[in-house]
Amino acid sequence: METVPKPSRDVPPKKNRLQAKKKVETSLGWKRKTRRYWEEETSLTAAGASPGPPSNKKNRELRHQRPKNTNIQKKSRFSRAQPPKKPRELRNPEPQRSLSGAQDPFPGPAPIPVEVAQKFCRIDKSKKLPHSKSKTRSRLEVAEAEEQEISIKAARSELLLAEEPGFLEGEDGEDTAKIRQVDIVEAVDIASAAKHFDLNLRQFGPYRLNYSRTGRHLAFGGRRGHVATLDWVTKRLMCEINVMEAVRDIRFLHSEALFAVAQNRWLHIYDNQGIELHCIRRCDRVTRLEFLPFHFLLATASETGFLTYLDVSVGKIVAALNARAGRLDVMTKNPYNAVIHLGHSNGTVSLWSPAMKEPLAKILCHRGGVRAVAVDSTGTYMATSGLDHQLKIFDLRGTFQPLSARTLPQGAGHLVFSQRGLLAAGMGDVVNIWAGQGKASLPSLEQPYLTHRLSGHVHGLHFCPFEDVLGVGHTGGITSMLVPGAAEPNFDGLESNPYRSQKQRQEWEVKALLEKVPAELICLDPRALAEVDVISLEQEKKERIERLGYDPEAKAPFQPKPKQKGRSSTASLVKRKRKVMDEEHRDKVRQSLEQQPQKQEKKAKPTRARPSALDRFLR
């Protein structure tokens, strides 16, 4: 007779274990409920009610809930500790709400107008490659998408610019040209009023001056050898020397730590302590200086008629070009494309690049000699003045045609454009300023915006970057004028930071040297550098075919892929090949029909009433 085995003392029977477990749970006042790790706790249905099922009467009583700690992980002897699992996201998430529970009525980023974003876009989407490969087309699409995203970010960050350009507006019927500098100083705040000052230096005049790229430092040199640099905002003198030689021009280099002085014989380089670092004797009898910051090139014009480019990063002369026009006294740079403009005594203005031995273009501007030339910051307009007392503004966007002209009672000897397109002209001891409608707009020459009379004849003009200040060098010294609305109110802290420290300046110099643009890339249209040279590309392709004997880029003949279930028979393969050949033939015929009307228009000849004997020479 079989008997049921008795349970051992250590292992209780299954029924007894379940009953003991229930007794422990009821004694502690809680009951375990199986949950999944992605389930969230539901809200209590009533005050003090437990999340248990409502059918059980015992669960309705107030019970202590077991504290849950999601950060505590179960330890295992054979498995490593794993990070806590995140709950799965809901398929239909609710809209985000604030702490108060209110919903955002305008979710997502704010929309940007197309016109504002177009201002920062640098890719012309109208130009497309006609026959481009799929890989090239995909790369272009990715580049266009990145450019669009960057332009939207730039347009969105423009809203954060706190400063706005200033302006000068008179009362009803009041002419702003009659407002004096004393009235402007009394109307502005103390910090702006301190930017207007006069330096009485009649002993060493007349003076030429130049501001640094950051607009914080000022360098000026007198005809009798006086050279000085200072922080004109705090009026702290950096250095002051006398070179015991005539000074014809002065220019800051890439930073305020170095500046170049065109002395009577040679070109000299000094540091901010007034110590002479270099004497460049190959640049002799220099009359004018210009510095190209992105190329690290110092351009010099001399009495001998040579235009010389000096690379200050390596100390070598890149190019020495003979203008063949005599003494060079008039020179300026185009900030947009780094092209040098030279004014000559025959009334022409020539445009030069170190990559070419001949001028890029010549513009006949005046009947007499050219006295002054200036180009605006966008490279759109060029202002010239000549011995015929004419002040003209030309369009540099390929046409080189005069847009406006004005006859002055006394010819302008010096011209300069501000960052926002204001044009200043020095005529004897008077400075006139003309303004337009805004940045990159044509200045109106009908009525001057401001007028100021000095204590001596003007010998140098320069607008201070990022400050509504015009520096004037004359025979009596230096004058700082207040010109509302002349400069850009906001600056790029990574490019031209007036408040940078010495460490920041050193890091910027290293970065600028690494990003230096080669001198060979200077041309009239810098956008042409990003385009494909189709003529050179076709010539290289033709030479490659002649050298190899075949075209490696030719399209391979169509070869049908094999198919299963009897569909790769010889007849089906021939049929598929012929179908592809017919499609290609149709495309060629369609292209020829589209090009036929254009050829007929080119061959069309003007009809005449009577035939002429010269018609046989026409082709």
Given for the second form:
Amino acid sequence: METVPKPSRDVPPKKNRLQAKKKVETSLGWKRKTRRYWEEETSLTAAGASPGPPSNKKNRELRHQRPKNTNIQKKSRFSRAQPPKKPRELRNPEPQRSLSGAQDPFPGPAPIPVEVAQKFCRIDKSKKLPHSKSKTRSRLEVAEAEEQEISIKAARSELLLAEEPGFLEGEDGEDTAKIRQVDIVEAVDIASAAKHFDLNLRQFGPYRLNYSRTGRHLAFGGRRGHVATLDWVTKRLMCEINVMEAVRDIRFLHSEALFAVAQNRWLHIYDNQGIELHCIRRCDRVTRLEFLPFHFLLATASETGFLTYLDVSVGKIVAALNARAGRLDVMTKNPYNAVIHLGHSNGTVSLWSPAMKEPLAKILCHRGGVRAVAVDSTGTYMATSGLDHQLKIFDLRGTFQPLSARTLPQGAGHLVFSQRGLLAAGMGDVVNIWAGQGKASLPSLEQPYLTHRLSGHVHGLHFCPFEDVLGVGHTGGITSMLVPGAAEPNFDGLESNPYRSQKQRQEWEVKALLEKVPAELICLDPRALAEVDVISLEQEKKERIERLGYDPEAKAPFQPKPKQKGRSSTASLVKRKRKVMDEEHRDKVRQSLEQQPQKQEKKAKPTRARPSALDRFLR
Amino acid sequence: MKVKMLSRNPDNYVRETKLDLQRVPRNYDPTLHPFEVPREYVRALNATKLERVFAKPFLASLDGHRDGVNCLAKHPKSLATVLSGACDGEVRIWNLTKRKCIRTIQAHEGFVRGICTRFCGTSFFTVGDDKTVKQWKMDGPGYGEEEEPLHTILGKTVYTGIDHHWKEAVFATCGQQVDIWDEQRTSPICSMTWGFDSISSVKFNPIETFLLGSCASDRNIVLYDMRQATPLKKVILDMRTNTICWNPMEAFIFTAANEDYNLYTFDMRALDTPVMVHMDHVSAVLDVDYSPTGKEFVSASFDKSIRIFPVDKSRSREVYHTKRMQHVICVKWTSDSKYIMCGSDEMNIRLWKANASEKLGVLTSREKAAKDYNQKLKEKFQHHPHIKRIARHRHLPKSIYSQIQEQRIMREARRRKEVNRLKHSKPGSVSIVSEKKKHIVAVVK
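Here we have the form predicted on its own; I need the corresponding form predicted together with the partner chain.
First the chain shown before, then all remaining chains and molecules of the complex.
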């Protein structure tokens, strides 16, 4: 274990992000000088009992004495995005002193790094309701305060997490991409080394593979019909069959007890003993499978150009959407909002939900066809690769703008994101992995984090959840690669527990089925359901006014209060009325003036180098 | 090269022996819990459906009276005891845990018009059609003794209601006037009248204990202060008020059960506009009683149903009815705020849960936690149309259902006419009167 931080090897620290974080802190009003107990002590011994804010210089000198935290921070390569400087923390500023003069070295509640609390914050305060009543507003304020408190509590519970993420760091100037799997296997412990293995299955052709949601089980299917599932940690084979038909794709359903295989003709569902349970003839010539575990939907893309959603809990087809783009063989799901991304041969990626007949969005990504698409676990980034040998990363939050791009010599045929945001690409018989600056950050495409050459062409890639392992299916069989820092180290026992017993799995299955999310709720923003539906609110109000014939919530005209001792003369009443009316009028004018420049800005024509003859038609 | 792989020790995640509890490590990171809102929504939907499935509010029917139950009274000290007076002059005392009648008294000739308990719970008072006020001991007579009242006061006129002061040995009766009595005397301390009409009910304010409210059949509600010899003020409504009930938590709020199918919650400081008009009944409202929390009240109606209203909502949150229950004459909310009792024409007293889907008995801590969680979810998503529809749905008897439809049509017609009148008359000449102000005729001080 090292204690001294090394300068980051490849990429300069991201200034923008840090600045943005600073801004957030100041805007929340959390920027507060914090004091350490040792600082207080030094000031006590030196200058008596004046608890003034200690200078920054002293702070800097004393920082090295923090033994535990620094260790933890430096150890991980991926947690370094948190600024190595002193984290700003929430804490009571004044230490309390008892009668004896001794003082609590840790006054107030335990401090929480602001970035962590930010992660749990769910309310977007920038959104304001249009015309909310004061009662509603106060209620919302209460809800916001509650939410804030909850986020702080949740952030505090971070302390209890047991595991640290993995990492891989080169010596000074050493390129991690040059580190071979063999070296990693030699360097790590036996249990981890056992996770690297090769299955040599040359005769059954290129393999597709899939890990179950807990990361405990692996299913793979070869082009020549070989299908097997195994508990890959203990290497115990669960079933092995040959379906005597070409296997295009394979996917576990909600648990490891069921898996779906896209065969040459139809879609088949098998159980963990390899017994065929269903043959779904309404999904024919399926090329790609995706399973949406919270909706219990199996999305299939077919050669015939249809995207079909099959509800596996009731066995019904929820929607069959015609993408009108020919053969579909590039598909991925967005794990954040369950939207299906389809890549097409004309270079577009279209976003689909079963509730809509038309795509939610179409993004033009490449010149030439799209070969692979992947979306990261937070739903922020989408990586695409096309026939133009480009690898691009898009921002999925609203604008769909490309963030970074890179031309690869061969072009990537398969892309996949890991839980912590590593991007793996399969190019011919080489697998490249890129990493970003921290958890779920944008992977920088300049230099790969790891590379590995396989014995055959890559045909399927999948990161194992909750393990630092990348499964690669290729023409020569299956390879399980070690990728330190790929997976989320701390799983949630109630969500997906790799160590669950059979009883726990059964209970979880019942719970999961009870809270199956209806397919209609799939949309781009999964939090939309918790927001105020302003449009229908306004509509309702309008209808009500129409029905009643008047606006019951309209502001009553100002009626001056009667005053005593002759001040209530008609002239003064009129005067007072006029005063209020004028004030209202002025307010209206002021508002309209404020809105006008915004409108003008919108109208402003795009300035070009040379005016065009067609400009005269612009409005 | 420095490398660390994620390597978990299974011993930290698997229980040691079969007797241990399973280990469930938690991580509250939002990325590990996707679809938080839709899943919560589905849970809320399920919770709402389950609430409707488990909504079985009827607990027991206490039968034994030989005529319609006319009045009910709660025991101030014992949750299990309840007193009832019937139209044949019989008073019964019931034990709710055993659901049995423990004592029967032939108290009056003719109706028992009113019954109330003393604040200490040792005795109770009844008034009847035979112009008497009788005080009875709460405990039954000893062996061989005869059932006899402690005191009997012979009045000149019929008394139609009685209520006891909450702290002192004073009670009030009503009939042609409101009389304030000292328990030790046989003549009233003072009598108060305003107009000449029969007063149907009188109620002491539980907080400002010197205040009284009464309602008379000349359509008004009169407020009195016991310390003054004259009434405070009165409000005249469109139709007669049957009873009033004071809010036990807010001293100045009371609710009046009116003949025009509505209930009116008034702030006694501003009687010219009711705080809220509660409309859902389809026939005259006969009785009203507040929950001890002061957040809700229950009303009994001539339309053979009882309804529970939140104080700040104009629509009821719950309606209870059974096939056999006839016109409900009296209703009481028990002091632990968990049950509702109603006495009806067909000689039965019925016991209901105040919260229809509540599970009775002791809950384990996990049950309690699940209940609280579901409650919060239902609250959070209550405005979503699908959930709202399920939560609001109630089965109603055909008579009530058709009456509601009919009255809706009538109300719509009235509104349409009003709108037309407004549209076709000179602007400003016709003003729209809000529902709250419509039913108030005058306030007199």
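Positions refer to the first chain, counted from 1. Everything numeric here is computed off the predicted structure, so don't read it as measured data. In this text, the rigid core denotes the largest set of C-alpha atoms whose superposition between the two forms falls within 1.5 Å.
Participant: Is it true that Leu548 shifts between these two forms by 2 Å or more at the Cα, once the core is aligned?
Facilitator: Passes the 2 Å threshold, so yes.
Participant: Quick one: core overlaid, is Thr304 moving 2 Å or more at the Cα between these two forms?
Facilitator: Result for Thr304: no, shift under 2 Å.
Participant: Is there a C-alpha shift of 2 Å or more at Ala193 between these two forms once the rigid core is superposed?
Facilitator: False for Ala193: its C-alpha shift is below 2 Å.
Participant: So with the rigid core superposed, the C-alpha of Lys588 shifts by how many Å between these two forms?
Facilitator: C-alpha shift for Lys588: 10.2 Å.
Participant: Fit the two forms on their core, then tell me the C-alpha shift of Gln148 between these two forms in angstrom.
Facilitator: Displacement of the alpha carbon, after core fit: 3.7 Å.
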